[in-house]
Amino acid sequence: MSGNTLTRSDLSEAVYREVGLSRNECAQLVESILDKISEALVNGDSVKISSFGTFTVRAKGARMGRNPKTGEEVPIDPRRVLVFRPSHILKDRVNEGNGT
């Protein structure tokens, strides 16, 4: 793995080592999975991965914000934000430090 960030190529390499498909097929598989997840989120659907967590899209309304540098009030447009809620299994595993 490259440093402290897990990348697409790291995922592809892990699938290659575990499954034994060609590297190209593994890269396509990872891309396909990420595309399906992205598609579902763009459509406003939730994505639940058992023992990992749930990705949802939440609508945030318009509001007034403040520029911290100038103190000037600035309108913030309504938008959709991505929210991730980890499963209790993932939370426990992270808190344990994965045995390290």
Second form
Amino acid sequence: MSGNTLTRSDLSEAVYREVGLSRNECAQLVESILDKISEALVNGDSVKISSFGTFTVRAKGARMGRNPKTGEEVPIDPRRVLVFRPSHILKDRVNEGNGT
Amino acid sequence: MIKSELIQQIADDNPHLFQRDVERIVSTVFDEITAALSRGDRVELRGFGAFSVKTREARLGRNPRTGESVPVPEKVVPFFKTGKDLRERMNKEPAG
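Given the form predicted on its own above, produce the structure of the same protein in the form predicted in complex with the partner chain.
Below: every chain and molecule of the assembly, starting with the one above.
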């Protein structure tokens, strides 16, 4: 594994190479894709991107947790968590690429 | 929301772009993330979340039908960790 980290700028650079738009506009488009996905998830909707994966929002109930350092019991409020389920295509591509 | 709806929303906000270009733009973003993960790279999108890969060690599994032991080879799985901003926003507004 190479261990590099990509950021928004790498994604917008890839978009820039793909279409004939300015770098600035490509960056804005990447941002608006992330915004639209976030908006749907905040509204409690799931987001399914075929051949990539599905983001779903799960509601977790209240429970008692424990501070691992002090052993003290602390209540954990009900909350919503995001779960990403990769598609088979993504899983297969990741396995092929990483030599397994 | 599915991919085509995402594309439609972006297209609606950008009437100067052809629909087919918006499709390419959206696909490029996910293809780029996929390519990064298949190289073993991370993709960190501040505020949204981070995609990375985790290695699952080889283990001895069992065929649930026959009870027979079968070796399961090491594999690499994609993983997503929600960003702080998104996690907070999901819990601020009332459930949809």
